[in-house]
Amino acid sequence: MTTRIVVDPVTRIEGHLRIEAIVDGTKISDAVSSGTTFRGIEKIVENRDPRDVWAFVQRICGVCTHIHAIASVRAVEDALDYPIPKNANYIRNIMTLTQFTQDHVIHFYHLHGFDWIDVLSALKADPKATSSLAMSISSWPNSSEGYFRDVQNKVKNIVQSGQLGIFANAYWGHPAYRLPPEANLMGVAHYLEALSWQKEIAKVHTVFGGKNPHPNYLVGGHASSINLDDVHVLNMERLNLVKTKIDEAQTFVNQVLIPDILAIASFYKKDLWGGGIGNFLAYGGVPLVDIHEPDSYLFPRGIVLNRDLSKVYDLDLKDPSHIQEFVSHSWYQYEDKDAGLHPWQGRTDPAYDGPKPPYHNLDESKKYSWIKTPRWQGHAMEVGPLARFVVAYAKGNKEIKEMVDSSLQKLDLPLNALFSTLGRTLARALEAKFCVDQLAGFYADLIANIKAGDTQTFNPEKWEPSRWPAEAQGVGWAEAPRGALAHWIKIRGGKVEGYQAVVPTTWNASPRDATGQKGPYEASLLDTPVAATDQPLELLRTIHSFDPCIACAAHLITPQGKLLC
């Protein structure tokens, strides 16, 4: 029997994603991924001062604000050949790794965790047994019998009130849940603890950027001044607060997130579906020295095709044949509907011809998404933590290779297990540990440089437009928590002439291209089991493993079709 099921929206936040899946018997045989809103931020920044663009484009998202701003600032600096001080690079790296750590913890516990953890099952747990389980895998202090009993009673009160709140709209009791009640109670407790923890690590951004979300940035360096004797700028008291938050984050990731992931994965290690297309792309990022020195990147750059770890391909973001966006199945208009455009030639011209809401189903033979279809040399590519780890592993990165190998060994799983929904979730958690461990190093580098007498955070050399060429174009790239991110800019007469952002979710959520090649979301759902078509938990588990965040991939338009720009 064949059934077409629709999940819309998919996520708890930023959920403008629609998935339609064909279930043939007990497995998915085809899938359609559609972004359901229009963004248009590229049109909003046209004719503006390039130095101001970061403030607009970081509003693409309410989560990845920092990394969009950095990509924009770097695009302008690349166009103007504008170097930045060493301290600015350190601060940008600290803010980037802070965002990665916070984002990955939030994703697992608050956006993805309840795909694996059954809250109602936790109410049946023996708190004493939960305490024994928690103490057996971690030295985290909140592990007593009384602590877990209090958590259980708190959740019971919520459930008995009939107002489930954050625990509503889930498939509790679904047969795909495999954790015993005691492990579920441990997961629920850490869900609640992570809610409090995540606001503390965000204080690193407030110290360096003045606020969070949407901290402040600056073309040519960083917006904060350093003076250890001035209470109004970055001083030793503020820097000591940063160190405290880094230490707290390291403890939480090492004593809560990583033990939880390995414990939970041990119950799901036979569920190795959801691998997807098997092509992986990483722009690389977090430069030890300068963004134009890829060999100094903490996250290596490269392409892996067909899961072949024996070869890593190079990529060039300025080569028109490497990165192209297609609109064959997207609601946009190109002069040649099946041609790909490099972002410097890219266009954002909406042309909706889909069904009028409310509607039952999309037609995948026509245009069916507001998300464009980016390709690298014609290949669909997965981006994100798994892609970064696959590229780093293939390049022989010693630290990442050891993390992957030791984790899979503890789970008694082969390397191929990485290419799955579970592997994608494991890679994200391991990357949180990788990032938080590196944070302390960049903080030490910053302090050492300041102690050596260098307090410069801004280079005024090319700030004035009178020093710019009449025309220039550049690209700013970074690794966002969800994957490879780049912004392309064209400048003419001191104003923005053209702007395009190709974001991580565009890569992963892309619709089919002109050849019929599926995007990563669509391909990853093939052969996914579905125990109950009215409760597609397995489908959500796979899509959530990418950490979909559709705000950056979507655009904005009025109901009458007028551009908001």
The other form holds:
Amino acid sequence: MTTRIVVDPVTRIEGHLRIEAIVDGTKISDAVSSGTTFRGIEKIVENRDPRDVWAFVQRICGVCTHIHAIASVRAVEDALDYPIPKNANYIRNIMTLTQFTQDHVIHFYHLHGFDWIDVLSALKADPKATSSLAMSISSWPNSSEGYFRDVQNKVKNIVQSGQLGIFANAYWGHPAYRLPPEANLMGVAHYLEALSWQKEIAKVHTVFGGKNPHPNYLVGGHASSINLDDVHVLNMERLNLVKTKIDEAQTFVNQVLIPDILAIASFYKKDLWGGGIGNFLAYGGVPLVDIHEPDSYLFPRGIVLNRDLSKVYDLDLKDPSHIQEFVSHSWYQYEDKDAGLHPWQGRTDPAYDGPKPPYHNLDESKKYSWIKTPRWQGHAMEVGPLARFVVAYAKGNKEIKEMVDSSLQKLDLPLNALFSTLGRTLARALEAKFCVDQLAGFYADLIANIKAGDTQTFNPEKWEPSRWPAEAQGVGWAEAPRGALAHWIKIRGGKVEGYQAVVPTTWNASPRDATGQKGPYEASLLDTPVAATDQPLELLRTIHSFDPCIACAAHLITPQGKLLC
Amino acid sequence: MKKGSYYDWARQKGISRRDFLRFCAMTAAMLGLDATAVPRIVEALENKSRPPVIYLNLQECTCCGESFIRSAHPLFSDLIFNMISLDYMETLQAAAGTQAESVRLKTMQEHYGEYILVVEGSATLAEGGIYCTIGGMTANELLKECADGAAAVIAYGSCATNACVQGAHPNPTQAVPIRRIVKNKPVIDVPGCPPIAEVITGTIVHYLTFGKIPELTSLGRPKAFYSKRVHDGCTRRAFFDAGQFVERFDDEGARKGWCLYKVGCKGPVAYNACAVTEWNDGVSFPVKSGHPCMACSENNWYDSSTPFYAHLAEIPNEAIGGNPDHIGLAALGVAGLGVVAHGGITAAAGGRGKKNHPAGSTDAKQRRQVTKKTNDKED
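Complement to the form predicted alone: the form predicted together with its partner chain:
Shown next: the complete complex, the earlier chain at its head.
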């Protein structure tokens, strides 16, 4: 017997996502992923000053708040062949790795955690046993019996008050939860600690960019100047604040996140569903000195197809045959309805023909999402921490290979366990550790460069539009916490002529293409077990493992498109 | 003592019964009530449940929600677990789909007229509202439904207060501020992209503590945060007054922290608490970190503040020239307060500019004259 279940809103994500799934007996046999919001930002930046654009497109997402701005300033710099000073690259890298670390921790505890941790079960825990468990896996100091008893009492008070707030009406007690009460109590305690910690690491952005979310950036470098002999700018006091926050972050990730993920994963080792499409893409990023030197990237670039780690394909963001977007099942119109267009040629004419709200179901044989369908040489691709790790592993990156191998060894799992919902979550946590360790390295590089006498943060050479060519086009790429991100720009007469962004969640949440090939969300839900159709916890777990970010994914791409109103 | 009441929370925090009673007496005094009101306040705080909050995310980027969770005072976890009951917030709540929607409906029914409605994001009018749907409903319908039974409606961030980036020209989705949809309730505007964390939590806590919405400016924003300009409290203000300006990024002036007016700072027309409260627990704010203020809390800021790196045509509201004592007294309109008045107003004196408006005025008409484009959307 088949049942069609609808999850809308999918909560604990950014933006508005709707999943419809066909459950055949106890497993999902088909799935439909739909982005249900749309804002039109690419249209809005047309005819504006390219130096302003980062501040518009940064607001594509307030979670990936840093990385869209970076992709944008890089797109302009690429178009203008505009080099930036070494220090600006170091500062951008420090801010990037800060965002990765913060984002991955928030994602694990606050957006994904309740898929693995049963809050109500924590009430049954023996705080003494929780204390023993915590001490056996980590030297983190908050681990006494009394501490865990206080946390338990806090949860008890909330439950007894009858006002459960954010805990209300969830799937507590669902059979897919596998942690013992003691581990659940530890998870709840760390949920609360991570909530306090995340606001601390954000201060690194505030020092360099003035605020978080939405810190400030600059085409041609970075706006905050370095002067060790002045109280108003980046001096030793400011740099020490950055260092302190990096140190704290390293301690938190190493002593809380990593022990937690390994402990929790050890209880879910048998749940190895949700692997999905098996094709992985990474643009690569975090360059040692210059974005145009891919060999120096911290995150290597490449493509892995069909889980085959023996071969890594190259990709070219400027080659029109590599990346194309399709709209066969998206609420837009192309002249040739099933053709794919490279972003520099792309267009989007919104044409909603879905059901009239309020509606109950979408029809996947027609158009059903505001998200487009990007493909690399015709292949659907997964992006994100797992994709980065798979590409790096296949390329033989020593550090990442060692992290993956040793973690899997601890869990007594084979390498192909990575291709699962659990593997995706494990890769994200390991990446947080990778980033926070590298963060300390880039801070050291920045200090060494200043010590060597270089304090320049901005290159004035091409700031004035009078020094620009009449026409130019560029692409800015980066790895965002959620995966490969790129912005394409066309500049004419000092103004934006066309602007387009293809973002990580567009890759992952895309609807099917003209050939019926599913995107990663839809493909990964196939064969997912569903113990209770009215409580699709397993479905949420797989979707959350991608860390959906829908405001990023659903937008307007129309260099030559017509006005919508 | 009821579980989850203010008193319960206070006890957990280690506050004694004696201090709690003293707090109640002080609250009564601050509210202008006599001693007979104290027992009623005590009873209310002992027994009152945490007020429920429904937080909607409409057409937005979640930067307000991200800012919200960064609050340092109060800590976000204290707010949601001890002071309010955050019953619906898509970004954080554990329940999903129909279970999430049923929590929202339950709160609306059981606490009709009592819950606080917080909205992040704009509504969208084009094509019948199809550009943002949640649970199969349009954002507009959801917003109207939730606003009906709300005790207070708070619009967080520039999307909810002025449609922000998606409302910029040509506004393809006809994004509108929520006050265009919510007609039957006053809406408290808390603009900013995003608002400072403590401004977000501060607005809620004011309502909880004093039982009424904070006093608002003529544009409907809490006076406590939006009645003075970034320019008025700026850490680089002394350089403005001394005529020391950054001419281009990373020049000698930039490396000495001089004023960013000439590279596009909009601090003189931005009414916000950034320079005083600062961001992320007082670490910095954009101007302090070397980038011009973009006036993200002003209506239609994406059209009125751009190009971001071009400087303002004029500096409004400069009380300049002449004897500082005279300026102070004239601005206050009161004679005989010399010392106090002087202390409050002298920051504006310094010999620049020609205008003689009172410093820190929030008169809406005056402000509209100085921003390049006015907000034609506000009713």
